[in-house]
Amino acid sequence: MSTAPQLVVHRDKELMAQAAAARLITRIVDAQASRGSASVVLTGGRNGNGLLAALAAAPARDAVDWGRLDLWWGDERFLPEGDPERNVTQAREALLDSVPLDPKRVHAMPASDGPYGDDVDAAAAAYAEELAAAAGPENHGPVPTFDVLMLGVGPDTHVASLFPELPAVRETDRTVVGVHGAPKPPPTRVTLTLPAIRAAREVWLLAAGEDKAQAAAIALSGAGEIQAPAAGAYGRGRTLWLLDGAAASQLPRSLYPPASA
């Protein structure tokens, strides 16, 4: 069952990144206090990396017990380990290398020079197995119940590497799939599917900049998920759209929250 999206609109992308980082710290600390650990799914792109950089600079980052945090990824570019275009490479630079994470709890998606070679479908299947192994009986499914799953929204409404009309966005059974022929480079990717995304307690969609305004308006105006994948991304307990003023500029006023920061 989908949760109605809540919107938070910030003045600019810097404020959005700082506020989202503060919000994420709070969610992680709350989850660790109630369950002993927390799990977060990271996203790449300028907004995802901007949030991580803001988190690295936040004084409150030390409130997080980094050794009791599981990190997963929503998608990855199927490139060699250490490639600067890989989301995990960018995340390490922005935040991960500067906090005391448990390496066993950092679940990077396989690289194209890893154990599966250039077989992206085998790499996707292996990540699905890793997710299934981390899911406990309380999760009632093949993936853990992530505390927060973050997604950047593309100008074409794509989230993770689920692009409009392509096979991956139509997947209803598998939790992770290989993507062939993505419309933006690189064409080969690994991505979570909508069923895996919807296992999260909270899904946060990040959109900043004028180039995201039309995508946000389409996804929040009742479009179908095959044509607008962002419309199909929602959490079990909460779905949060975090926008800056430019990305929110085409939204009908009726969608605006009563008080936006």
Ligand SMILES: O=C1O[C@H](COP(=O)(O)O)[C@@H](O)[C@H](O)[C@H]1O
Second form
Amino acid sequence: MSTAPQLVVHRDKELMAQAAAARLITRIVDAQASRGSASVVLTGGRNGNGLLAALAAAPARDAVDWGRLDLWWGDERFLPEGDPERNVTQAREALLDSVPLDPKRVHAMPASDGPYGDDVDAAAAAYAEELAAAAGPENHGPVPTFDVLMLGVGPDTHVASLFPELPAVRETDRTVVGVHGAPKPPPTRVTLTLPAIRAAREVWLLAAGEDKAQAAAIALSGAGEIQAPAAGAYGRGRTLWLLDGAAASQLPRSLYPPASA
Ligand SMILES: O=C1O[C@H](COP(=O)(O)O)[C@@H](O)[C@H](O)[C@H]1O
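Can you return the structure of this protein in the form predicted in complex with this ligand rather than the form predicted on its own?
What follows is the entire complex, opening with the chain shown before.
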């Protein structure tokens, strides 16, 4: 069942990143307190990396027990290990290299020079198996119930590597698929599908900057998920759109009334 999106609009992208980082710290600490560990799905892109950098700079980051955190990725650019364009490389630089994570709990998606070579579909199937192996009987299918799954919203409404009208966004069965011919480079990618995204307790969509304004307005105005993948991303318990004022500037008044002064 879809959860209605809730919107939080911050003044600018710096404040949005800091507030989202604080929110994430709280969610992780709460999950660790109630379930012993936490699981978070990271996103690539400018807003996702901005959040990780803000988290790295937040003194409260020491409240997290980094050894009891599972990290997964919503998508990956299918490039060689260590490529600066890989989402995991950027996440390592922004945060992961500076906190004491358990390497066994950092579930990066395969690289194009990894065990599956350049076979992106085999790489996607392997990640699906890794997710299935981590899912327990208390989960609702072949993926863990992630505590928080974050998605950067692209200017074309893509989330993860689910681009409008491409086959990946139509997938209703598999949890992870290979993407061929993505309109944003690189063309070959690995992505969670909408059914996997919807297994999360909380889905957070991040949109900051003027170039995200139209995408946010379209996705939040009742567009279909095939044409606007962000519209199909929701969590089991909560769907949260975290925006800055620029990204919120084209939202319908019923969702976010502009300030009167
Ligand atoms: O390529 C990607 O783009 C999106 C959005 O990135 P942004 O820089 O426009 O914020 C991101 O969510 C995705 O993970 C990434 O692979």
